[in-house]
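The form predicted on its own is given below as one chain in structure tokens.
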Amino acid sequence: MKKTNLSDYDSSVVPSGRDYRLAIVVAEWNREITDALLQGAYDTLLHHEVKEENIKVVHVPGSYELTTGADLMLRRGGIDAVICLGCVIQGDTRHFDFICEAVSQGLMHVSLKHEKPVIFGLLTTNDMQQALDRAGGKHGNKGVEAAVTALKMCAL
């Protein structure tokens, strides 16, 4: 069965986050979208018992900077996982391809370097409507999915 809602998950298989400290690095570019992703992730972490004081939210200018933000959070220590949230919308140039590739490779590198989960919560859409649909619209909220993924990875 094809999954069509990013916010649908079995809550019973998500570990409690009461012992975890998480950072959320969120891009300011496309803020209408990224603010909704942030809210979804934050609320989900609280729902799964992550203490508010154990959630550190930092903003970076754009999606390209998510990698550096994640690296800085992990370098400072005391973080069990980093959730990275951003949105890149396809335009008329190849900028989209370069940014998406750099972020995906960069976040993987940071995760392996620090041996900590770095969650890819980057929307890569063809247009604004697709982004809205995945930031609390008809396809749920990618931020929720990213938070659930972080908790499951922390439990490993």
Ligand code: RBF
The other form holds:
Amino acid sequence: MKKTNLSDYDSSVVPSGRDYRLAIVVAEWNREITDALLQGAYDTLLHHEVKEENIKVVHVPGSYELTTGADLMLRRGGIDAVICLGCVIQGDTRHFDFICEAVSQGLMHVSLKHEKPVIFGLLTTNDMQQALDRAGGKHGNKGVEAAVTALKMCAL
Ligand code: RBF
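Now that the form predicted on its own has been shown, please provide the structure of the form predicted in complex with the ligand.
And the full complex, kicking off with our chain again.
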């Protein structure tokens, strides 16, 4: 059967998070969207047995700051993976391209530098509707998928 919600996943293949400590770095821009992504990621970690006290949530002003946020979390030590959540919506100027490029390159760099998974949970959409569709709408919740990815990477 064709899946209509892309965040439907086989829960049985997701490793238990009972031994992991994770940070979630969330951008405040487009908060309606990023709050929904955060809720999806947080609930998914709890569902897979991550202890509440082992989830650290921090906010950064915009998606551009996700890289620094992830770096600071990993520099403190004791974190197994960082989930980064943000939403960049195409506007009239080229900010979209610069922010998306910086974040995708930046998060990869932080991940390789610290040798820890850094999960790219950044929506990069043409408009608000596409973002809503991916933050609990018809295309699921990408925060859920980011959390599942984090647990799978922690178990590698
Ligand atoms: N941050 C986002 O997370 N999503 C956006 O859609 C977004 N659009 C922006 C558009 C402009 C014109 C500017 C100047 C900033 C935007 N930001 C956005 C904020 C950006 O990620 C960052 O917080 C600021 O540029 C400060 O470094």
